[in-house]
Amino acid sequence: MKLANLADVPTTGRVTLPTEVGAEAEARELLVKLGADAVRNSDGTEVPEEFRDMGLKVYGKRFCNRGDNKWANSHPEELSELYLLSRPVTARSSRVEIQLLAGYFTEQVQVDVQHEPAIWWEVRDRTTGAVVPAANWSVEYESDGETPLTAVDCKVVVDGAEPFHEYTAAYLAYDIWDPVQMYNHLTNGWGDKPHEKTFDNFHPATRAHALAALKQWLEDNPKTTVVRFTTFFYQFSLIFNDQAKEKYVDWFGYAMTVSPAAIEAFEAERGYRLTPEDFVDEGYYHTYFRTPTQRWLEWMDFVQRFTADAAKEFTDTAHSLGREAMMFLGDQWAGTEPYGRYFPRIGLDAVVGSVGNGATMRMIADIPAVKYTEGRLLPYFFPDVFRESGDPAGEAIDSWIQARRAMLRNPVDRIGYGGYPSLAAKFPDFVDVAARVTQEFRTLHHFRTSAPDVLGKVAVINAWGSLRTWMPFMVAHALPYRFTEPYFGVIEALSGLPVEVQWLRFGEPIPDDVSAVIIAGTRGTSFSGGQVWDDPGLVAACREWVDAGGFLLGVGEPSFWLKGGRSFQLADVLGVDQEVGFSLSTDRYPSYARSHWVAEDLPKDWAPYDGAKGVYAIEAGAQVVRENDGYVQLAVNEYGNGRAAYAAGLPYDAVNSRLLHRLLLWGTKADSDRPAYLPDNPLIELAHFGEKNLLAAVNNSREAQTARFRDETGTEQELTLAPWAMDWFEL
């Protein structure tokens, strides 16, 4: 094989710049350098002039219910509305005082008044689970003196409570700064900029002054050919606390999509009333991770409905005066969910979200009904990491290595950065990396003209399904929580390995055209399943689908719910099962299988995540690969005709993208000696273009690499790749 001749590489396109006023010189330097063909402003910047002149594609941020605070002031009634809990507060005798708004900033937040508390509140006895009737409860506040309809000294009193029971009240509250612009307010010192108040779209007078102030903004804009909008309507849950940091961030959260005219249109439409417990989710705010109850489905449908309804008179109004419409994949992009049932009624051309990782790149690269997609690479130009102690160039070639291996399966058409261009021509470093990220990127492009070889279909399973493709377990731009690190590791290591993915919720048929399933999760989440595993109908497909030949992977506590003597419900597939404390007194005799194919060309001293606690080899059951103080990290078993295995946990790391890649070709029964195109070092991954006889190689370190493989006529290959590099042959 030979080196891919790259004279034809196109050197500039596809490359989207933030501009800057007063950093002109700075931003042109940087669109020649990167081979820029677009500009954008952000958040707090705007695109100068003479770039508008300069015949490349100009984009346009678009807010539809923020930064017109002119209209919010008129028309308090219809900013964007939550419901918020109350903190809970022990009663120590017969009355109860609970003050609102304790531990939440009420810059941020304020009680709404205006709405009947005894109808749209409601207290709870926690310790009992019981509502308090309304009479028994009454309201004092004091208004701020300037909005009549809100409260910032608010308290529930409660009469008759019950003695060292608790108390919370569940309340709604108008959202008077937009979490997001006062993120960035926060994060920039932006001390003198006006706070940015939110209204919402579903009141239809608003909707319409949105609508046509985005109209006269587009005929004031006429050299904008691309709206951005940022996002449609409602900010995914973010509430910050009475110290002016996150309280609560949920990227895929509903939270804050209340409105009292929604509950009683929602109410008129499937007929029932939801209650503030439905929103309010004892605190959880129905975070993901909860298995959702039938009525927030519905109540999540309904918003998608209304958005993409709604949003589709903002892209056709786009679309009439000629300029192309993109959805920012962030911000107040609730409701608008890409994966929904709903999502191609909006009418976009194009998606841009953030890209830090492979997760986030697929996230983007894989939505459907739009005619190209945006990744905006991180970092962001933002003073959190362009300062005199950060590492902008580390980090982005970091989170470079991550969303290129996931390129190669599924590429986003364009790439770009956002932020102040100031900061970032102060780091010399940081701007020669993205140089040649970006034609690293162009190069992708030009040679990948089709999809790569594939080794099957892969299902992940879990309480979401489509919806959430390669969503799982991240916090937002590419951030994991660190409780589900050994989870999401799973998600992005599938992110670049050469097999299709496919998104299925729990009971949905199996395809097929599938051979291997996923289930990856902490036990009673949406992600491990709960409740649904005491379905005895879910349990014997399960069973059935692996005894005919598939191959289930589990990892973590997939499958729990005590029932019948076992954790795991599919305990006798997995050929494990997890010791809760009762089985305490049964003696184990595990059968080990240290020198196993699916580890055999990882390190001597690899060791799995040690994630799942108390997991061990059930009698006649699976073989163990790796054990920790005598439970189970890793094992395999045999299930009638098909297979199965167990991880305690698979963070993310070379190693273990290349133990899960070993983990599918066993389990599919593709383990040969030497698979083809599958190198001896974990850091290098090949992805093969068998119709175009070309090889693709990526080093996903920042030392150089050498690594032998077979190609698919048998014949011992090596090369060696410089520091994060990418190279293409011709076989």
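If you superpose the two forms and keep the largest set of C-alpha atoms that fall within 1.5 Å, you have the rigid core. Worth saying up front: this structure is predicted, and the values here are computed from it rather than measured. Residue numbers count along the first chain shown, from 1. First, how it differs from the form predicted together with a further copy of the same chain.
Fitting the two forms on the rigid core leaves the C-alpha of G271 displaced by under 2 angstroms between the two forms. For W217, the Cα coordinates differ by under 2 angstroms between the two forms after the core has been superposed. The rigid-core alignment places the CA of T291 less than 2 Å apart between the two forms.
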Contents of the next structure:
2 protein chains.
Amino acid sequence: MKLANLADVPTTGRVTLPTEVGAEAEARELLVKLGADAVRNSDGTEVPEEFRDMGLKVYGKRFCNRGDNKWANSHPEELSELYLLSRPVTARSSRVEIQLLAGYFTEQVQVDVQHEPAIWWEVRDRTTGAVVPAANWSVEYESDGETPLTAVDCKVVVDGAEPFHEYTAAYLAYDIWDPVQMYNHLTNGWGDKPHEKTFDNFHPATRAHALAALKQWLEDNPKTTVVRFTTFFYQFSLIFNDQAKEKYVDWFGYAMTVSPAAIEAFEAERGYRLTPEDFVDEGYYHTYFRTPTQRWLEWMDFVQRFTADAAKEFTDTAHSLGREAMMFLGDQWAGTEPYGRYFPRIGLDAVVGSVGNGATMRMIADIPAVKYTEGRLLPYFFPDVFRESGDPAGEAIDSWIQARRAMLRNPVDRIGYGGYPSLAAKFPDFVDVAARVTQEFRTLHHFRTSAPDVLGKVAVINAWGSLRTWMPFMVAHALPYRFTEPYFGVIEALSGLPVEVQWLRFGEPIPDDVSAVIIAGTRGTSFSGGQVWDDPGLVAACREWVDAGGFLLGVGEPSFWLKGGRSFQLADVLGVDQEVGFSLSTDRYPSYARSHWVAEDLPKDWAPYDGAKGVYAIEAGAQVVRENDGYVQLAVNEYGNGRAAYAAGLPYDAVNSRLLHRLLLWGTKADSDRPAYLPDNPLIELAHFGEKNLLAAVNNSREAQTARFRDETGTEQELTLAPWAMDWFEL
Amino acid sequence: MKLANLADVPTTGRVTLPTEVGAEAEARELLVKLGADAVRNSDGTEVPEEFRDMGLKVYGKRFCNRGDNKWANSHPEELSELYLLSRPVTARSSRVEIQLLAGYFTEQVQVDVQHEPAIWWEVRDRTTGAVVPAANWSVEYESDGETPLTAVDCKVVVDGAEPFHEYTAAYLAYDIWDPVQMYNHLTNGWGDKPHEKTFDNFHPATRAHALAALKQWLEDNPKTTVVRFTTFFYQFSLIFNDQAKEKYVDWFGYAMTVSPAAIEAFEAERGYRLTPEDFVDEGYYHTYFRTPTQRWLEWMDFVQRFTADAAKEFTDTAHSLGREAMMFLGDQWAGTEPYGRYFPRIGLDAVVGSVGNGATMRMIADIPAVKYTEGRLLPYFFPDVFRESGDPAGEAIDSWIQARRAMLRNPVDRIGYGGYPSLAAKFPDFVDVAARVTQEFRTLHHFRTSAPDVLGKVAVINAWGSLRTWMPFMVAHALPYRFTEPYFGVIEALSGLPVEVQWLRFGEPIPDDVSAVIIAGTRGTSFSGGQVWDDPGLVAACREWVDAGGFLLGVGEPSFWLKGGRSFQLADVLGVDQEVGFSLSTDRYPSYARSHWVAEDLPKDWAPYDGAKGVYAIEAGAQVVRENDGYVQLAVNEYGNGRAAYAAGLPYDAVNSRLLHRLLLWGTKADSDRPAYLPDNPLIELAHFGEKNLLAAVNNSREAQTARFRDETGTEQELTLAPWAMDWFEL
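Okay, that one was the form predicted alone. Can I see the form predicted together with a further copy of the same chain too?
Then the entire complex follows, led off by the chain already shown.
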């Protein structure tokens, strides 16, 4: 085993950098140090002329649905819309007044009173769930002078209400300020800079106008070689409150894809009409964590197909003028669904997106049907991090460590940065880190010309399946939430483990080559399953699959559905169940396996942060490997010819990632005494390329690390890696 | 304000002590020191002859359903029975074998195969919930030689099962070893001492025999003046496992009240037949925490009426021979329900029960329709506490402190101890404590000749109402459980606070004199309500009551029922709701009131142990007084003319009890600047007897305490109390 020869690794290419008029010198120096071959502009900056003639790729960002208030103002009926749900109002008498915009930001949204409320709105008694007939309510409003189609002060008045029932109104509203521009505007204090309105390309006139504008822009910018669309038509759900602060954000949401025209087109096509409730969903707006209804899935499908077909007109325009079409994975990406069935139709050359960790890296890298992918690394060259007390170099190392282990599995083709080079130049330690990162990235591509060896194929099962590949448990992009961190850790760990990952919906057949399945999440959500577990067919199929030799890993509250005396419908498989307060009268005498093989790398006091509470081993059930305060944190079970394991939570860190690695080995009966290429130090991970006799080793820490491991001949090897190093070895 | 004159306080009376043959001298000394006027026997001891002629009351314990194996063995078909649910068995093929006694203790229970299984048993597919027709299963067993009516090795064989569905069998079993004797037998290692069988007095022959035996016993023991029944007919639910350890215990359970004869009598009376599922309840056996079904409530009613009427035959027998009839609140007390409608029919003179804290004290003291009540104080004179490393004096002080504050509200009429005086005599510090306790108790009765002043009336609302007065949240008697401690603390605090307490079922009208209601508990349970909150009528009535000026205190997960976008159906009243994972996309900006009046006695870092997680203030909702890790621990809200407050949990301690006191004052708008008789030190509590110008002050700690408070004239007073002292003052 010797270090691979680095002499042939290219020192330029695969890197995109931002440039900035007025900071040309700093940008030039960065270009050289990082070996960049492409330049881009950022918010509020332009690519300086000199960089347009250096043979580099030149990216230019392009909005399809905003940045043209002249059009927006002259076509107010083609602005983007959404359904909003009012605050619930408790009736004190038979008359209830519902102030529609209470709690909303009237600079962002205005009530659409043009489309007949009696047809397009819905008032509900939330205490009974019943719809209030339109004859029993009316709308009162004052229109503002400027936009006669909308109303700023508008209420629904219900007559004949049941006292002390709660009432809501779901109504159409226009989105009169693009949410991303609004966010930037408010965050950066842009003062009286005009608010950009968003228009809806579902309307043919608007779409024709946007296409013509794109064409004109391409002609005006002949040296822009790559059109970077930001993104296409529909903003991910982002709604502000009456204090001009974020009120609702769902990076996966379709709340802002609505228009009466689209609802009517949907009805004409599918034979039924969606109601306001289909969109507002009791106020949850079909958050990612709700198990989607069939109607909602059909709406999503409808939006996706429209988006793909219409976006193709834009990419075709770019192609017709000899440019590449690149999509930014963000902003108006609702409906694009890179893993959906219509995505290939868009005809994109590339996708670029922000990379904060392993899962977001794989989310971009694994996208099918594009020529290349690009990851925008953290941190952006923005003043929030590039300031005196900031640590941009440290942040860059931490996020690189998390993304890099996933790149060994499947890398993006390019990386890049965003922001202002003038800021980066003030932090030479950051520039050194970035230079090392970019060269490591080229080294990785130099040696990694095919996929490394894997243990096998693991399926993650939830309500979304492959549509949301690498995306589970994200509330906003790459931001972990306390409720989801114990489960997101599973996805993050998988992104860099030596396994193939398959994404399945509940009820989809498990392919023959899958040897392990994972079900993780909080009870009742789309991830743990909720009501799907009321289906005996699904329950029996899961049991049968494990019984026949499969491995089921449950994390959190998998298969939670109170029925037949069980909290977890797969309690017999997992060997554990959850106390909800009904069996406090039952004494429990679990059996323990505290030094189980799966736990060999765990500290004695290991316990995951948060995760499920009240889980216990059932009679004659699982062996408890770790418990906390009397409840199971980790347990293993034998089930027929198969195995199962349970963890209350697995937030991402090196120890938990190693635990998952060991669980997958044990569960698939690959728990030999010392499996090959499993280092004894969880901070070091290996990627083995058997066919090429290559081994990549990464140190996932900022200190030097040593590890011993066995190679495939059984010979013990030892290696020491410098802080956060990646070394390549020939075997 | 001066100390009351103690000269007239009697120094004897109101105290019962155990005696013991062979320890007469120690018992005599105790009798004198504690001023006892009654003696009793304990398990395995008898009252020595000399104490029977001293003019003392002499208690003799009496079992009604055990201690007569000759009868039991000659009438095996009249033994006590219960329904058991087998362990679930997952079908691997169309044939499933269910070992009925797997996991049960065959020395306690045996399968009843005398009553036709096809009629009396039920096999279920728990994966679908469906009943398997009796034609599809059969019973295989070997009978043991000695008891031909029961089977020790017995299985149900199901044919035509759905593979990978789970199956259970619910079957009748005989209870062949009295659970309490079994517990004592196993705990104390009684070796080959015979196992006492329990017979069921529902059978007329058995009852006639038991009555005759009682009469004989009374004639044989003419100096026993008080018959202490232990208790009557049906053991609280207590089932052991195959390791001879406790498997299931529910002090409030009716699992062991079953017999085919009673089921048939119930059917004849009510017109419908209960099924095995009505008893096994998916394996939860209608634990106290399950919202009871109407069928189950009717069964409980049926058992209660039978118990009262039959028990009257026993008390009549005692009375006819000139003895008092006293009931021990424990062991076979299922069906007696001291707060039930039939209890007065029993005709008891007294009830005695164990007192571990304030709630259990009130549970006994408040029992209606008896001449007197008696509390058996902790610790028992048993070797578990009365040993070298034990601290019986300390334990006695702690439980006395908790019980005493409740006695100021309503005391038991007598107190006493249990166990072996020979043990107590070895701990002179304990004897000193007991002497002080008994004299304090007599002092309390001397001055407290009527009820102290109260703030008003508080209703605790749950599925059980007054039937379970002072009993909520107990899994076994006076044993707090981790799941319930955050809620039981409310009951314990109330037991000593200056309020009257009313116990209501959900849906019962709230009486006019109730100014505050409390709903506390874990979601889905009988205490927080579960499915009752699907009823719009109940929800609207609660809202209306608060709106009109009432005060609602919610603790834990009150009114939890996912519907209409709410987790708590009373979220609008409480001003808080609970995150279950569906609204992670919603940003929250609560308003805070960290120095609110209710929190004036709280430490800065106050947070209750456990309790509900994920609670947040709704938009325009409650003011957050305390939060922990981003979630509400304490919040207050205004609602119409009323008020509401929310606490995630309130485990019992002096600070939380004071918090509850302040919440009740604030909620009922009695939050003046400095209310009268509210000391500034939570460890001191006052009971004010306005009519008599008396004030009782207790120090609820083992250190000296000082407090200032305002009397009703507004004058500030200060007092200092010795460690755990109770002082009486004339105003």
